[in-house]
Amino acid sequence: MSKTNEAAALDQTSVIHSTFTLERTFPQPPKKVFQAFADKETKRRWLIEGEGWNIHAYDADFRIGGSDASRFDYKGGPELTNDTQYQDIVADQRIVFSYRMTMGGKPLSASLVTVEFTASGKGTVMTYTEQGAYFDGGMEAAKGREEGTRWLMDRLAAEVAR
């Protein structure tokens, strides 16, 4: 085999595992920052809504043991899929949940989450910690995933604002 179709065969098969850790300090108190991500209409506007996107399926079940799913796409691009599992939930405090994604029916990642709401005065800092294996993209998936959910962070405070 050529070092060319090495290199093609390594990238098709190969996993990054990565964690990154994002903190975000938000002026409303923990229990409405916790409310965006346990109430299924609020988390959905945030999540998945937004112009050019897609949905073609979403359901959430916000419980130690429950799932959400989500099919959606970007502008009539590959369907992705979200899928995720709550492993562990204090309410205002912590969320744990893993999720798996693929795009075109493809394997995309799959990701251990821990969420954390501290109160600091009359606000809230976050600290939201993936840790993920990325398949086929290399590092530049891993650095994606962080740059998507930084976004999606800001989206986040967006809807806590309102």
Second form
Number of protein chains: 2
Amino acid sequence: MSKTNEAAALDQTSVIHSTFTLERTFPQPPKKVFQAFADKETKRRWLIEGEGWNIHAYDADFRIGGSDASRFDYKGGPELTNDTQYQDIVADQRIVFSYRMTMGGKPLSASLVTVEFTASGKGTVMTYTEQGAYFDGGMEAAKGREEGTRWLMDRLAAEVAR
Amino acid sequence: MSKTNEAAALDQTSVIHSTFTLERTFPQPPKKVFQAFADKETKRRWLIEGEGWNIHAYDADFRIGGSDASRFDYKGGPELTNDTQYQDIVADQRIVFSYRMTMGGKPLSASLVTVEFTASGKGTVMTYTEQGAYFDGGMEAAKGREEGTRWLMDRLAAEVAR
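Let's see the other form, the form predicted in complex with another copy of the chain, since the form predicted on its own is already up.
Below, the chain from earlier opens the complete complex, with every other chain and molecule after it.
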């Protein structure tokens, strides 16, 4: 699609739909990688802690029908919110969740994420698929989400190697 | 993709990801079509009532962060459940929701749906995009969802024409 056509598409709709899939291998077994999503304090470390990030609120309820909620900013910038709902969980194999994000009170996106864990030798192949809807000219947000998720997966890898 | 390759793909993953978009035009204005999603009793009529359907439970809370829950069966078959979470709402313009379905207690799918309403003359162009994850050999479910949604949109059209 040419740039001109992309611009035309943006004029016709306020929502951009975009899907990406990341595959990562870990030397640790599926149980260990799964646990980094399931355990509240472990997840907090790789998902929202880090230099420059200020955490205003964090709660996690890892069960089908349960919700997570986090509120944070980066170096005093606008508040970001992440509200997650667990859609399906199969222990050590699969986690499916939806989440919506806002920045400074403005809706940014809603997404459906499928994380699958498969044993490979002593390690794990993890497949992360995010089906996203980005609001109000969110083409840049759609592009940035994949990059941001790759960065988070690096943090996850460091966490499970601790 | 050949049938053989489809079968191979099913062996490699327990989740099928599939997206479809439906566009429908209505002679009624956006406010009227939007209301058929927003009003609890109106929505009940086109979404889950009808000959052969037994409704065990129905609740709706149409606001960002709110949830719907319905439990029903078709002619005494296995119980179906639909749990919906509202991700974003812009009055008369946009509704984004996630929902998960089970049948007989078995998880079937989780989806992210974007419904956009655009005025067109005195009527409405509605765009319905469903980004779905179908569990455990859900290729047939993925195919059936689009067909089932077209049928629901016919019921929606009849409802707004009442």
